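The chain below stands alone and is given as structure tokens, in the form predicted alone.
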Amino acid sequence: MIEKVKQTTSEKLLLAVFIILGIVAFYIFLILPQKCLFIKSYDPQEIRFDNPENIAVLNVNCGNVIIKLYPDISPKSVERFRMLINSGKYNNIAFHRVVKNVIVQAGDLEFGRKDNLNYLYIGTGKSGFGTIKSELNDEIEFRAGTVGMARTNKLNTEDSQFFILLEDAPLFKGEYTPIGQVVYGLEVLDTIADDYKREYVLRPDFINSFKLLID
């Protein structure tokens, strides 16, 4: 008759820890790329726009998102925004507010950099220029891809940080600046880390880089 030959308590722990290691392993190099797997990747320079100078180019984890500013509907806060773009403020900048196909938002150049990520005050931060004038418009619908300036519950407070709808959101109109539309690439934004128990993120994705097509 074979006995059973029993594990030791070292055994059983060292097999766990190889059970765990394969957990990580399997979620790090096959479950985590796949949510970048369907998305459409966009080459700017593949696309022919008939105002080349108003297209910024916002890249993240899985790919490019590439949105039409309107400097005719909000002049200074474009000029606020496109500013920011060119002197590189936005590269490594958190997505630090994100529900779950609703809204993004990013943009806090004091807390939100990922060299120097600030979670107690992340999303009340400022960019140093000051704030600049709110620039209502009731013309134009908030829909899905509608790129606005965020600001405080006062107006005349948008700064820096921007957000960009995943939904129609049709109060908004009137409500908050419209800066711009996604055009292409709005799929990528479905990517970006959220957290279901909360609209601030604990482990937030960042912005890439962000750049305006023609300098």
Contents of the next structure:
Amino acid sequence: MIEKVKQTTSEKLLLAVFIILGIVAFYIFLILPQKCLFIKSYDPQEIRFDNPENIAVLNVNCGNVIIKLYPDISPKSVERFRMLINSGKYNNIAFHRVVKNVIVQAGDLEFGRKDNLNYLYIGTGKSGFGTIKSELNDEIEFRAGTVGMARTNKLNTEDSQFFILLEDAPLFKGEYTPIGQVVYGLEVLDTIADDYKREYVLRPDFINSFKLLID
Amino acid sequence: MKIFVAVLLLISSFSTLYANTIFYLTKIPNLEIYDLNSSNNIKYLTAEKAFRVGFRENNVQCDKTDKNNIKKKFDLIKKNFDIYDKNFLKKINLKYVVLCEDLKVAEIKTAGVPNHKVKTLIVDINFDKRYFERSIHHEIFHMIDDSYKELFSYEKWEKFNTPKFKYAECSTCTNKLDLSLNNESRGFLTEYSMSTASEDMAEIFSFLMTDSENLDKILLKDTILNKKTLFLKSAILKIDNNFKFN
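Could you give the coordinates for the form predicted together with its partner chain, as opposed to the form predicted alone above?
Then the entire complex follows, led off by the chain already shown.
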């Protein structure tokens, strides 16, 4: 006959500790590194848009960011943006300037390319197409998801770099050229690699592809 | 080259990140929005923490803005900035006014620090009550001067003074810091006016904007000051023909 041995309290406690440790380890090593796990990726083909010709799809590691462009508000800047998207210039370009929950910036075609990343000059590169004039607007609010043309400290120096706001920035109104608004997938941009000590990111994430919904 | 890049990255890894969207525009960390509703488009910002900024040595420092303190003083501050219209402010590159406490430049207390390149004027809300309002206009003049150097020739200005008079090398290179009205002026409204040509202009401008009645009386007796004031008015009207002196 097998005698049933009762667990002591300390054995029960030890078992509980092991279970908790197991859960914590599982979360730390398996769940946390999966930064895309809880991010919804939107398929633009499954969404109905009023003006599909003004929709651009930015694809990054965790999914799609769907942007509605503002050709009526900033025609010249949107024209430049479309041209760079259509020619595939933004593919494999780094998000070189990222401030968590504040802003992501990309589009340095000269020093931000995946195959030619230059940490020393990133953010200062040119597209080769020249600069364009700022198209400032005192009506358009800069909210989370607003896409704007980046520039130097001076106006009329916009080229290829753009930023997407992750928080409202009311002071940007009338200072930067608005070129569009993220309509789906803003949360995807929260996963873009940042560095809590720097604006300029070491080992940045890249744009996988940037396309217009209708070429 | 690789070593240089490595050193640069190492140094930058020790710097802290304080880049909110206000920093993007003003290049001043730790600011928050206080008021965005002014009719002349001035954006008032306050310091949620102390900050240090500056070109070389971070020599401009200012303390956190106490909420009760700014609440008490804001109407007075706004009243003074409201004198200037939107178009004029655009022309002189003034858009952001940072309201903080105990402003210092190189450890010397100061009423304001203008930087037209980032359209920003830092104002010490704890500056001496007697001169506080006037100091706002004094600092605004520095924004004007910095944006239109060619209109405010120091060479021409110095010729208004008596031949023996010489300004100091810089505004802090002298002990002439008294801001009270000098009744026996002879070309200068305050002792501080005697420090540099730029400060002299800024002092006259500040009286023009806050105490023009008193100034008019002084001008009747002081030909040097009268010439200086006419020069100043004429230069400002070249910037904006519709500018209204108080």
